[in-house]
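So this first bit is one chain, no partners, the form predicted on its own, shown in structure tokens.
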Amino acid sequence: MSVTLILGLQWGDEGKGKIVDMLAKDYEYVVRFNGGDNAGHTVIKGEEVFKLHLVPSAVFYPEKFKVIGNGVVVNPDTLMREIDAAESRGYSMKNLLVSSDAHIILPWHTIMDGGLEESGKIGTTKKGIGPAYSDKASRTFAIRACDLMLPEQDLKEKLAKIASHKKKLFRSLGFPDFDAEALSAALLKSAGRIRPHISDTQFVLNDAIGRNRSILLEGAQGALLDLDHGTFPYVTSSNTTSGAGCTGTGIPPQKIQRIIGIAKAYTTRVGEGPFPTELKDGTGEIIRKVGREFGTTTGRPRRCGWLDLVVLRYTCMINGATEIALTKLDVLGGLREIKVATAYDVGGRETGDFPLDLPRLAKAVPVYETLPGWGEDISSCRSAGELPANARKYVQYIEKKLGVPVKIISVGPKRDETIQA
């Protein structure tokens, strides 16, 4: 029996989709445990590319159980599009399971998300994620996947009651109105498609553990976007750290043996908020261009900067990372020198601890160490020994500074462009 958890150690976009897809062959269940369709995980096999937002990153393995856990908020339209896209290309979704406790994103959530973003920009994707989690916390006005199993009239009545409240709220806030009857009809149609996939997944997963089956837990976003431990308020609306792997699935913590933290060989961020190692010069543009740093979900250009070990020490600590998957090492090829932040200067005082409050983080000035770069293309390397000496030294430097072994090195976007220790 093996339960492995994968999560991002930075601000998201670390390449989790590729690593999950690569490891999925060794697991029988692949489980998304947090977030919604604000996540974008890209998987590539040969010339085939899927950009997934809800379906776990095991779409190339029809025989695997793909589970959307109770911690995920589900947009029915996005889910149906992804099911249709997979099946139209010959990949069965018969083994897709949606937790009966997963909450449903409805059009009023996206309307509210857009309105709130306009009033105070924090970089949301306007997908309705925050308002859906807000309704989950308030308990009164939420729809869950299990509600889609209700008799049609009961579901209509529940929707009508919530819609009446939302209309009053929207009028008071000056938000656009919505057609409640059309919304109800659309959800009822979606319910018919989604209903066969709805399952009490907490029991499914714990039964699998009892039968010594292997499970791979797939996190969305990154640790610094965690609602409690991230750079609040510039965070997502769910917990993105390893603890969410338990709350978002119902799997007990002692059942998780392996926690793989994924980090880029540099740092990126989308949206607002402090970013100490951000490069606003030509080097940053080179990294963005070579790394194709544009959001999978939004298409927005990502902010790029040097690797930040202050960040990674913190996120390895709070997540209990047992190993690291280092992605996009190939992007740094061609740079004469590579800088790495090892500490911050905050108001004239040097610290190796990540500042947990925004004002101090905004004042943080990176303290860098400079390492020699390498000029070779490393995308054909399939073992650490094949890497240029300076690339090997860079990886070893990261391992030594973090005290966590680098077990996977990605040297390109394709599944086989990977080195495993």
The other form holds:
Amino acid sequence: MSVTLILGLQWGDEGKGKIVDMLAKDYEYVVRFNGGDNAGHTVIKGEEVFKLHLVPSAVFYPEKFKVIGNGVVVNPDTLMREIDAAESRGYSMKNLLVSSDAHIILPWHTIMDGGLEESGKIGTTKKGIGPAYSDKASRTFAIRACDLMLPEQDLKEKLAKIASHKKKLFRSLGFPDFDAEALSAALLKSAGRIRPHISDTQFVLNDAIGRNRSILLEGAQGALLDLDHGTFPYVTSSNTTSGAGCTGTGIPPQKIQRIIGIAKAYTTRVGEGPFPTELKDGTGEIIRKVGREFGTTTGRPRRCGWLDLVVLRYTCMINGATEIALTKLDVLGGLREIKVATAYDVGGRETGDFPLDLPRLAKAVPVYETLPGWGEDISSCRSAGELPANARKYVQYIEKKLGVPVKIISVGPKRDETIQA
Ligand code: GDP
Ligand code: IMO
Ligand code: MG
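Now that you have shown the form predicted on its own, what about the form predicted together with guanosine-5'-diphosphate?
Full complex below, order starting with the chain above.
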């Protein structure tokens, strides 16, 4: 029996989709536990590509159970689109399960997300994630997957009550109106399609553990976008850290043996918020171009910068990472020198601890060490021994500074472009 958790150690887009897809062959259940369709996880098999927002990154494995856990917020339209896209390409979604406790994103959430962005920029994906989690926390106006199982009339009445409240709220805020009748009709239609997938997944997963089945938990976003531990308020509205693997699924903490933290060999961020090692120069542009750093969900250019070990030390600590998967190492090829932040100077004082509030973080100036780069294309390397000496040194340097072993090195977007220790 084994439960493994995968999560991003930076600000998202570390390559979680690729690593989950690659490891999924050894697991029977692949489970999303947080976030919603703000996520964009790329999986590639041969020439085939999926950019998944909601369905766990095991779409290429019809026989595996793909579970959307209770901690996820589900946009029914996105879910149906992803089911259709997979099935139209011959990948059955019969084994897709949606937790009865997962909350549903409705059009008023997306309108609200757009409206709130006008008044103060977080740079959200405008998928309604924050408003849906707000309704979850405030309880009164939430719809969950289990509500889609209600008799039609009961669901209609529930929706009408919430719609009337939202309409009043939107009028007072000057947000656009919506057609409550059309919304209700659309949800009733999607309820019919989603219903066969709805399941009490806490029982399903614990039963699987009891039967010695293996489970892979797939985090969305990255640790520094965590609502509690990230760069608040420039974060997402869920917990993205390893604890959410328990609260977002109902799997007890002691059942999780392996926590794989995914780190890009450099750093990226989409949206607003602090980013100490950001490169606003030609080197940042080169990394964006070579690494194709454009958002999977929104297409926005990702901000790029050097690897930040202050960030990684903090995120390895709060997540209990037992190992690291280092991705996109190939992208750094061709740079003469590579810088790595090892500490910050905060108002004249050097620290290795990530500043937890924005005013201190705003003052943080990275202290860099410079390592020699390599010129070779490393995408065909399949063992650490085949890597150029300077690439190997870069990996060893990271391992040593973090005290966590790098067990996977990704040298390209494809499944086989990977080195495993
Ligand atoms: P996720 O959100 O963490 O799943 O990551 P995304 O899919 O949003 O972004 C990662 C991007 O990098 C995708 O386009 C992947 O296909 C690609 N990718 C993943 N690993 C590697 C790698 O090792 N090298 C290169 N060049 N691309 C990679
Ligand atoms: P994956 O799973 C990168 C960012 C948004 C914004 C902030 C809040 O693909 O790594 P939200 O819409 O969640 O309220 O936006 O969080 N963000 C992500 N950035 N990758 C993601 O997911 C992200 N999901 C949200 O850009 O800054
Ligand atoms: Mg992504």
